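In structure tokens, the next block holds one chain alone, the form predicted on its own.
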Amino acid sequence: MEELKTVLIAGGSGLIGKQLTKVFKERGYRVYKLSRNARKQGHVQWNPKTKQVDEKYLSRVNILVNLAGASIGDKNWSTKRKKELIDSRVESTEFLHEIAAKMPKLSYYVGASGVNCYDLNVDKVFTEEDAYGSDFLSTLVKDWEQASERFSAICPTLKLRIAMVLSNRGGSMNAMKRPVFFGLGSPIGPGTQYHPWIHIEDLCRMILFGIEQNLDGTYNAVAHCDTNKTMMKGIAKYMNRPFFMPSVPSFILTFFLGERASLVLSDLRVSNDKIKKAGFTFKYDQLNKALKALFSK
């Protein structure tokens, strides 16, 4: 009899490491996850700042999931808190590196990385193949990327720019739900702005689809791009709240949010050609679809 397949997650406690270890597991795959907090079964004691490990179940690792990073969107990125963003992807991303070499089967690594990588240009829709931007956003992703490159060297590495998540158990529906909810529904900014996004149901399938293909490479995990008015109006018409606020203006955004107000306001269009190409078919891939299994459940 086969052996079961054994997937590491870092990050798999969170938002897309829930559902991902679900999926796997439906699959036929063996999941263990990578915590600094190792209580529950299958979870692996790990502290990527002290360089600590439970050694316990890594020769039998097949395929390393890296998700780790902290929420980019929750506190104001104080330089304080960009070190930390910086340093919950990139430090980790390295020390998973250094623990490899505990992993004689592994054969497969998937590393998150983010679509807010390029430049910031309106008129352009961005490939893979584009330069990196040079805000605090892009420098993020290139230093996250160089250091998931280093896998390379040991197995077949792929790296996903993943886009805006849209998921009913939290993340940016939830923010974007909010106002929504409490009838305040408006664009956010000039609301012309284009999001990229990704339904997590179609997230998971990518990344498992990347693993059985033998993926290798850069790509856009993105399914559509729909302007901030379009998302905010289809939020409203299945919550069955009003949209006629006018919309938030950008200083005011600017002014409680800061920098960080970026997420929200940047205009940017990317492609999915490559995936595609690769075989790749999106279940979920026009707003209105993801929306609608979204709030059905």
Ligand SMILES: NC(=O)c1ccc[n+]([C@@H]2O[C@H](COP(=O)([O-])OP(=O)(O)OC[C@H]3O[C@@H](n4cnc5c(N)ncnc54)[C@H](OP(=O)(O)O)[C@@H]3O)[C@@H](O)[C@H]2O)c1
The other form holds:
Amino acid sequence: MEELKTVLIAGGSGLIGKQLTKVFKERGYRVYKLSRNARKQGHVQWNPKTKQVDEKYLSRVNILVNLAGASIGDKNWSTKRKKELIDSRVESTEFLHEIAAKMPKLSYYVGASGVNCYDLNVDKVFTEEDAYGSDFLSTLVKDWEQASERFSAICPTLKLRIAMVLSNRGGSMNAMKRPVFFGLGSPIGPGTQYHPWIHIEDLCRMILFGIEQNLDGTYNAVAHCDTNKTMMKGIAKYMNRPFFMPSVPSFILTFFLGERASLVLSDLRVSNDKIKKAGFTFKYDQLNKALKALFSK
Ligand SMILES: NC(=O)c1ccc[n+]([C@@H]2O[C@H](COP(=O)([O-])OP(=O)(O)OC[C@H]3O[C@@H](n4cnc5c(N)ncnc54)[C@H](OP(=O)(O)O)[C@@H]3O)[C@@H](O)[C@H]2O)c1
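Take the protein just shown as the form predicted on its own and give its structure as the form predicted together with the named molecule.
First the chain shown before, then all remaining chains and molecules of the complex.
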């Protein structure tokens, strides 16, 4: 009998990792997750900061998916927090590369990355060929991708520049739903700024697609880009809540969130032509379809 393919997901306890685990298992893969707090079955203890890992399953790993990283949106970006955001991605990836020496069967690597790596507020649709921007997140992504790139000496390496993940289990959707729930639905900032997004189901399908098609390189994981106003209005519609409040002025958001406000206020449009040319088809390629599916569950 053919042996089950084994996947190790670093940061597999998070929003994407949980859903991805289900998808892998349905597809017949064996899944382990690296966690700094491994209490559940299938979770393997590691601490990238102190460079410790429970090695017992490493020799079985065929596929390594790296989703580890402190949350970008949760806390204000103080100098200390910025260092944490960088280290939790770059040092974790470097440590994974070190322990890959103990994974003789490793044949594929997927590294999460972010779509917020291009120049912001420029009237252009960015492709993977474009240069990195110069703001904090762009620099973070550049270093993170460079760390992932080390795996290309070992096996095919897929770096996915992930857009805002739409899920009904948390992440950015929760933040957008909160004011709408209280009847305060409105555009945030000018409302005309574009946000790239992807439905979580499509993101998991894309990771599987990459593995099964042996894709190598950097790809934007973006289904579509919509304006903030369209997104907030769409959410209000599916929540049966009003949408008539005046937009939240940018300066108020910047006052409360500091530099982190750029996550909501920045205007960014990104192309998904490359992944589509590789043969991937989106199930949710329009906002309406994605929201309908999320709110029907
Ligand atoms: N969700 C999105 O909209 C989105 C968009 C673009 C990119 N991404 C990227 O995709 C990856 C996964 O996203 P997600 O939404 O699933 O994130 P998440 O829910 O925050 O999960 C990330 C996981 O990383 C681990 N982690 C947290 N802090 C860490 C640290 N200091 N050192 C090492 N590991 C740490 C945690 O696992 P343990 O606590 O079990 O160790 C956590 O479960 C992240 O790197 C994120 O930046 C996400």
